[in-house]
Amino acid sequence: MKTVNRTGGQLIVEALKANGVKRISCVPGESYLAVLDALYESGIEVLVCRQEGGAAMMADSWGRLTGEPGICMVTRGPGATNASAGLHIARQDSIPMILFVGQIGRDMKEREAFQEVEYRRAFTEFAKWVGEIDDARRIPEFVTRAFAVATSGRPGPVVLTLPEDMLVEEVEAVEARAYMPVESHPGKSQLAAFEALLKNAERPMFILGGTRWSEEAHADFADFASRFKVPVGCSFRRQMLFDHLHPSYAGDVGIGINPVLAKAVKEADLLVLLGSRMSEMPSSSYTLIDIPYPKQKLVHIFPDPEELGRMYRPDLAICAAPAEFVAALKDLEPPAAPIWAERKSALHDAYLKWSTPPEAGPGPVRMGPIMQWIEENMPDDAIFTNGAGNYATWLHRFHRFRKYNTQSAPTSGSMGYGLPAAVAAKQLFPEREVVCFAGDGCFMMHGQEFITAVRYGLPIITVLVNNGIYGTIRMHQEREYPGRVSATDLVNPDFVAYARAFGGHGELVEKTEEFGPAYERARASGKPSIIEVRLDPEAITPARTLKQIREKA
């Protein structure tokens, strides 16, 4: 093996680019100076924050899209504990990630030094792994193992934390080598298994979601579906894994999901998950399945066996990451006549219904016209991003997905999320529109990031749905406390002059129809773009309105 002489800052940054790696966030500390003199001539691109847990966002957000390892990396204590929201998110998203922390001196332990966390008891719920890097001649040791526990099995957030006099020594280590990828694969009788509870079904379903999918994975199964005629649903926030307008598509199972499609799950003889954990959200609280017997024969597909049987007990369990599943379905031949394709078109049909924006709405803006003029006006390919919030709803049940890795938004419902999600998606395909999505609430989270995209020359648009509410809380706060109204209610600053002031494009919507406009000069401007959209508040949710929510309560 190949031995070189360098401090642990520059083998930090050289295991990263024998890793790969071309671009990191971050939010800049002392606690790991000597990790960023070595970034200074790496040629790896630096995206600098304005707070911990946006640059972890931006790492999430990457490993999203590319299904490679996002870095972040950030200082000790406070520093870390902000980044730890991302962490929480790529831990449940299922999102490879690897924060690298600056750690105090070695010979401070245990004093509580300035800024001192024992990271392995606080990070132990939130990442795959934490480990601490004690001798600089490990370096490449333990960056390599993160990357692989990373991105193997249930892929996650690894956590390294880098104590400062380590990446000052200067030591000999070995050169940094990738790591190699893990990837697992169906068996030839696991196969058979699965083609022969599928040919035996009267009413299969199969629902998509997790991670581990590639841009051919997605145009395979599409043409899986179209042979075999069978109905295809996708889990929450995972809706750019099957184009919404394939004559399979059936609709997402994820919140408020479309009661026609909820009672076919339910009645389903044969449920396929294919890299879906179907865990809080798309299992509508655990009623779509029974735990742990399902009533449904269930056939499922992941690529960790602790997953599998941890909630559900298949019928079928089959270890295998979802593209290589989807790989081995190519050689499956589907019946003469299938007697699926009656079933499969009625629930295509409900979905065109359910995800048709209605007209009417309360208030001078309506955002079903202004969702009809979204879908008629972005390309296929355009990127959406979006935090939590009831407007969210407007997004996932009216935009028609159409293509893959066209969506960043995290499963977890972290608030927040969208901005920075947006700036890393642009950074990584700036040939293509980026649009996000935010509510009021929401879009303050993490809204200093818009300066991180007008500094790197992003140009993103934010839809800003402005109501003026924490609008989800204020819903369940009418339905269970009516009339009763605490702690929802918001005060914003201009979102117009914000942008202007951050040195971006600002626009305001009062009117339905002034949408289109001013969508179309936020795009012709080049710049880092908001649009307020000024929404009744009334307007909580496509079906219902907070009086409504009231009265019925």
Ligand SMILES: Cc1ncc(C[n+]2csc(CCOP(=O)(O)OP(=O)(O)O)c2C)c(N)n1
Second form
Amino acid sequence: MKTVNRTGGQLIVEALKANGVKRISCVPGESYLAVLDALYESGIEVLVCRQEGGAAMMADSWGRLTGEPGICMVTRGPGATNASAGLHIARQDSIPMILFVGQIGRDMKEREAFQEVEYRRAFTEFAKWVGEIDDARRIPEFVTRAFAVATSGRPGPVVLTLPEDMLVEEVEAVEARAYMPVESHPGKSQLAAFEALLKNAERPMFILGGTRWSEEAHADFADFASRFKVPVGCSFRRQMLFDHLHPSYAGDVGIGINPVLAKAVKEADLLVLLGSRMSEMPSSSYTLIDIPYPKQKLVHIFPDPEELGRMYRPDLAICAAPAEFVAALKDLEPPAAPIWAERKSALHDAYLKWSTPPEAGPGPVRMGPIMQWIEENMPDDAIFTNGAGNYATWLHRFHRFRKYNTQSAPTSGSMGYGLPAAVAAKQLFPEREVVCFAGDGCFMMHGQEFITAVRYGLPIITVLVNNGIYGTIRMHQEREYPGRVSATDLVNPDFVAYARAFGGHGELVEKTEEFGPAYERARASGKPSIIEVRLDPEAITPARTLKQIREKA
Ligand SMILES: Cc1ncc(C[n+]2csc(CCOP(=O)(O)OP(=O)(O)O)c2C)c(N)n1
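Beyond the form predicted alone, can we have the form predicted in complex with this ligand?
Entire complex below, previous chain first.
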């Protein structure tokens, strides 16, 4: 085996290069100077961020959009705990990611040295695997394993910690090689069982979700749906898995689900969960499918056996990545005249109605017509990102996703994700339009990364829906404790001045009709932009005002 003499820092960077890494996000720290030095002239692009949470979310967004682990580097203690916000997202959302953490010297452990944390204890619940590399000779082994663990089965984040003194040690080590991806295919008998279940079903329903999809699988599944004429829904924040104008699309199985779709899921006699865990949000708090024994016949396809049968006992469990399962569907022949076509068309019509934005709303800015403008003026391959907040409902319900990889949004419901995710998406796809939707609360959680967009010349457009409140929580508050406003009001900066102060472009929209021209100016500026949309706080959902919610409570 070929060996090389290198420092630990150099071996880390060489192992990353051997695994095809082109970019990393980081906030530097004195704990991993030797890696920073090895990155110098390495050819790997380094995005220097302003807070580790944002840096980790960028790595998550890269992992989400490429299927390859996004790489993030942070310092020990506070750097690592800040980054844990991104780790949690990658864990819940099944996203491949590797977080490298500079660690204290090996000779100082267990004294509670400066910023000392035992990450194997602290991050076990947030990561698929936490490893500490005590011997620089083993760097190729640890890094190759980290890539394999992060991408295999149900993908997720891996944490590797790097003791400072290990990184400067010069050792003879084997040359790193790329990891070998682990595929999982459906078996012949499983496909036959699936075919039999489908052909005997009267009211089948497919729900797509999770990760380990691909552009090809997206196209192939659309082809399958056309041939079999089955209704298809997408799980919460995984809408880009299916073209919303495909005649089979039945809608978003997420928060605030179309009641027609919820009824169809409950009444289906065959439910096919393709890649989705069907967790709390897509299952309407576990009410759509009975636990542990669903009323519907259930086919569950998931790349990790531990998820199969965890909550829902399936009639057929297939341990396979969605992309591999979809590839196998090509060989199936549809019945001569599928009896499901009519139900599929009715559900698609219901979706089209549900996703038509309302004209009316309280106040001089109405989000319905703004969404209509977006639908008419955005290229099909534009990427939309968001964090958490009621503002996201406008995007999820009224944007008609058409193509694969046009969405980067946390199913874990983490505020602050949209902006760093947009920076990462634009860095990855500079030729595509990238739009971040944010609330005033959400934006301010990682708003400092706007400067990262400016620094690296990444002209993202942020549609900042400013209603002056933590709206989602106010909505719940008015429902549970009407009239008793507690901790949900906000005081905001001047977001237009904020954009400009950072070297970006700022726009203020105070009337509906101002949005289109403001967007065009932002686009033409070629700069990272913030379009602040001043929304009446009463416009809390597309259907109800805060006052109506309070009065109904
Ligand atoms: C990191 C994080 N902290 C807190 C919450 C709880 N939370 C969910 S939505 C929300 C308010 C969001 O406010 P804003 O971004 O202004 O959007 P709005 O709901 O007003 O549209 C809060 C505090 C969360 N989901 N994530």
